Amino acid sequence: MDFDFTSDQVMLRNTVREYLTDKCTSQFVRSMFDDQAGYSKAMWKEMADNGWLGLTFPEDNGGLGLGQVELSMILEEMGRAVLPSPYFASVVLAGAAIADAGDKAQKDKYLGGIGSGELIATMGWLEDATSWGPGAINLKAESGGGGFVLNGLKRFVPFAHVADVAIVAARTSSKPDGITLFAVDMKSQGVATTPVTNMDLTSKAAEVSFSNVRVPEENVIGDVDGGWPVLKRLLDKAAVSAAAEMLGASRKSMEMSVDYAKVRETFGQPIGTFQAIKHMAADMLVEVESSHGAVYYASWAQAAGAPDASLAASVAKAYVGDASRKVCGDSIQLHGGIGFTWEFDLHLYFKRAKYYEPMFGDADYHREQALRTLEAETK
């Protein structure tokens, strides 16, 4: 059995490493803390001309139709870099559900515009309960005049200031799982934003209200009342993409640990000779390592279809998420005084794991969805 990256895929990653290297320096992102726009037009043509954008869509919308691995690639070097980005709430969530469950005409509308960059698409999935099951939307969507009337409230929507369209969760019966997704124009009558802060300056969002908007039925992405198994899917993908970012994040912490030990003297010796340092250095590897492997089985789990791709992706989320709070927050204290400092680098990579941390299910819900399909096996 070979564990070992293919060529095409070495490839892939040393080239978007490069670009990001050079592209999005620790100035680049700072400059995007106090930008309204929160990212680099820019960079986003030229990760689109180089197929970042488009990387899983079908060749047929213009896509590479490659898989969750390369995904994952590259997410882990945007995080990594803490690349300041629509990617993720328009690749990984909006895009991967019309793809998943659009029909052809939606996906030849909204499809080749994201890969494009022409579009940029987010989706809305929170409200007000800290819950990632169906029970939690309640935004209301009633049929009516040739389409339904969105009204309600969605929390942290990921770059929906920026955002052409929405991919919208309400619910559409009073069923535990009646839930229905919407393709929704942003400047549709009746919407609004409000930005919000996040821990990691870099990961713009807002609330968006609906008040009395109106979508045609041909926005209606795959069934009516049936959009929760679409969810469902999203949600593991989702899940394994958050924790490929907050590798990238703990691996980027762990080297600058271990350079910095190499160099820091105190009694007259780099602080990395000294057993503790060492021991704690050892113990982020294995951290590191082990998150590796979670996060790129359950990568091939789910690009390959197996059975346990869903337990895969919450094995991944629950590892890393944990050990993302260890690796990045001992490389702070590794660092003493200067790894609490605003202009020290390491609080970046920090925030970027800490806001992934909660997204698409914390380590306790995941650690409680791997007990369940065990036990659900085990019947």
Given for the second form:
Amino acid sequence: MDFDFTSDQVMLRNTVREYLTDKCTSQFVRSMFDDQAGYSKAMWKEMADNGWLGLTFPEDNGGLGLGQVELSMILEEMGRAVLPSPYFASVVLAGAAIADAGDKAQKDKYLGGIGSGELIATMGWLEDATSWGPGAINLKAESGGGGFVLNGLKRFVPFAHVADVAIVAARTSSKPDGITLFAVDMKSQGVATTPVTNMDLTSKAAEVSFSNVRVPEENVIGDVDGGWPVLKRLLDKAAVSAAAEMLGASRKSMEMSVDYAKVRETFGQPIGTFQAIKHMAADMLVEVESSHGAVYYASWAQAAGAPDASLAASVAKAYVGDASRKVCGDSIQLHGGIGFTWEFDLHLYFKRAKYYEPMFGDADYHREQALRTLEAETK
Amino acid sequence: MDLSFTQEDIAFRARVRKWFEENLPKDELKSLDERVAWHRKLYAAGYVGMGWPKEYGGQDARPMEQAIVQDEMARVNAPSTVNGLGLSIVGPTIIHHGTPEQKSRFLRKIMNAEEIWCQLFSEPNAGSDLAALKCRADDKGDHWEINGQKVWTSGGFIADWGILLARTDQNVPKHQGISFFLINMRQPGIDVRPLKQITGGSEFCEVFFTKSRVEKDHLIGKLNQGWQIAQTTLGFERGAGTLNRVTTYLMSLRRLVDVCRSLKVNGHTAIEDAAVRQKIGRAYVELEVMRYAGLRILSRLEKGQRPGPESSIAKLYYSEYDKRYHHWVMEILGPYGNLLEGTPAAYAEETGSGASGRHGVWGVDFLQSFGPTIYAGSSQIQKNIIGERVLGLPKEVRTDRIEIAKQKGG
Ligand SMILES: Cc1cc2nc3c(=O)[nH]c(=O)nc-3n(C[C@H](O)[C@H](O)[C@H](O)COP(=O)(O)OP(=O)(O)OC[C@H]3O[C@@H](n4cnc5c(N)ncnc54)[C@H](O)[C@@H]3O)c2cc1C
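Alternate state requested, the form predicted together with the partner chain (shown: the form predicted alone):
Okay, now the whole complex, with that chain kicking things off.
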């Protein structure tokens, strides 16, 4: 039993942190609010050269073959820095789906490009309903003409406006989980993207409509009607990954709050002297350290294929979602007026955490998932 | 990072599980004698004082092995050892600070529960501010004479011996005049009066000393160094206790799910009710997080590191969880939660194991949950410690510190 990171892992984290501290400054983050692409091509290239984009892909496809623990460590740093980038869309979602369920030809075709940064991918799975089961997927894919024809709408598709390819979850049969995954070229005829604006201005997204979009047979990822188990696995991984980013945002908020409490004086003493503030800070640490345990236990369980991996993913997403909102929110309170301003960075962390809170299942959803495991144990 | 149990741990767990299956008492242990007999049986099997060095009758066991034994005990709801305080606090204190004579006089008898121990620290006016204690020990040449009062002494009425903090110098700042003694509770001049608790039971007592006697060689460490020794004593945190706490709650949660399958709310069973499901789901999620934190502490202990801030964080987390969890249970049970007797078996808590065999009531555990946020450093004190010692926030202005500074300045 060893809950500490290995020296290689620590080295990786330090490199990422140094890089992001240097490049992903508050000024840079803010400059991306109104940037049309919403990320820096130069940084994207450097991240690819550092191996981060292919981190979890097989070595055969130019990746580093690392696991979820390392991925979560990188994501935690990205959350700390509120990095604006299609990393989650391209690597954590689409790339992982292909690495998991794609055939050799598909892996050869896509993973190298995603890893080298030449190809940006994304994932479309949410539609009108904000529920997370297969029943919410109704975009229609009908077979015909040596392939499939897609009709329907995907919402909240991250960085769709810059993506070259999207993995799209579509309904291919009326069976409840009759879902199939397709790799859709975003330049196909009939694909239209309309940007939406998130509260977190660095997490760009779009609505993508599909009108008689033809997708060739060889673009089916995995089996026809066999997409749901793949998506379910992916959503578990995405839940852990999102929790890692939220952890980064809340740890950074906590650190800023503790620093501030040491220097900001009222009534003749630093506010950190007052128990109302000190206890708030202590509660933040409890939430952050508990979140750390949840994120890295779940990450390890994913990587090791532990029997409780899915439960741990739900625990992490449910717990860290609530914890990060509380920590980032209390940080604003602790800073007083300045915490409420646009100029001060706290809201960046708060909004990044908030962006992920409903994604891949909110706390209510994951508590329900957790309870189902408990019920199964007592049947 | 590797959070799997080793093959060695897995094999050890299997052995322990088998032992408990074969040896768990069939009937509830009623008398102290029966509890002592169970303790000795556990000791003979090597499951008591496992972490102590071999020379004092221990096993030199790894923290993980201790945790596994406790975890397996929780799984079958086995009665605990009878001398908990002696084993977790008194023994380690004597091993660290005791003389060779004290070690040979006391340690074996703690181990086999021949002598049961209690902790005589708190006083009516010295709880969180423990160093304000007034109970005094005066040097009478061949012995120490104790006069004063202690309170909230858990297990005081069954104890043969106690660890006592008493003032040995009245003329120095409060932390500097305290000494740490071992006191025989079976002597004239000690009056132990059980106090009735919020639960209706009486586990703690008040203790009055009138010209009571402590032998000269029963001082631990140096004179007036009691405060420092008490600090290390209080630091013998039960890292190994984390898994068993989680398993105890898990058993309780599983029982709650069962109860909710028959309990009715709003015309359906409670388990079908969305609000109920959210409460149980939250309790389970927070419990799993506690398990990961426990594993993190164990991973530290396994490497021979003392848990740092994790132990304050863990104490705060589990004691506050205890309250939250039982509050949710009470909300789910409605009026059934209030019943001390007459709960239908289907809605009762199953503290029933072979060992206790009774259907418990949830209300008692609910009331009991008000204890942990008060004892062993209240939640407020834990937050002060985390704020000041872990996060480095400035110390609050305290008049007793100003007094000490004045005294030092002359
Ligand atoms: C079930 C139980 C078993 C116990 N067993 C034992 C035992 O075996 N032996 C023993 O010696 N003692 C025992 N105790 C006593 C326990 O250690 C004390 O109750 C505890 O230290 C608190 O002291 P107090 O009761 O005097 O409360 P106080 O210290 O008077 O505290 C009252 C309230 O003020 C808060 N408070 C106090 N100081 C501060 C501060 N600086 N900042 C913020 N808030 C503060 C506290 O958190 C609490 O909410 C037991 C207590 C309980 C409940």
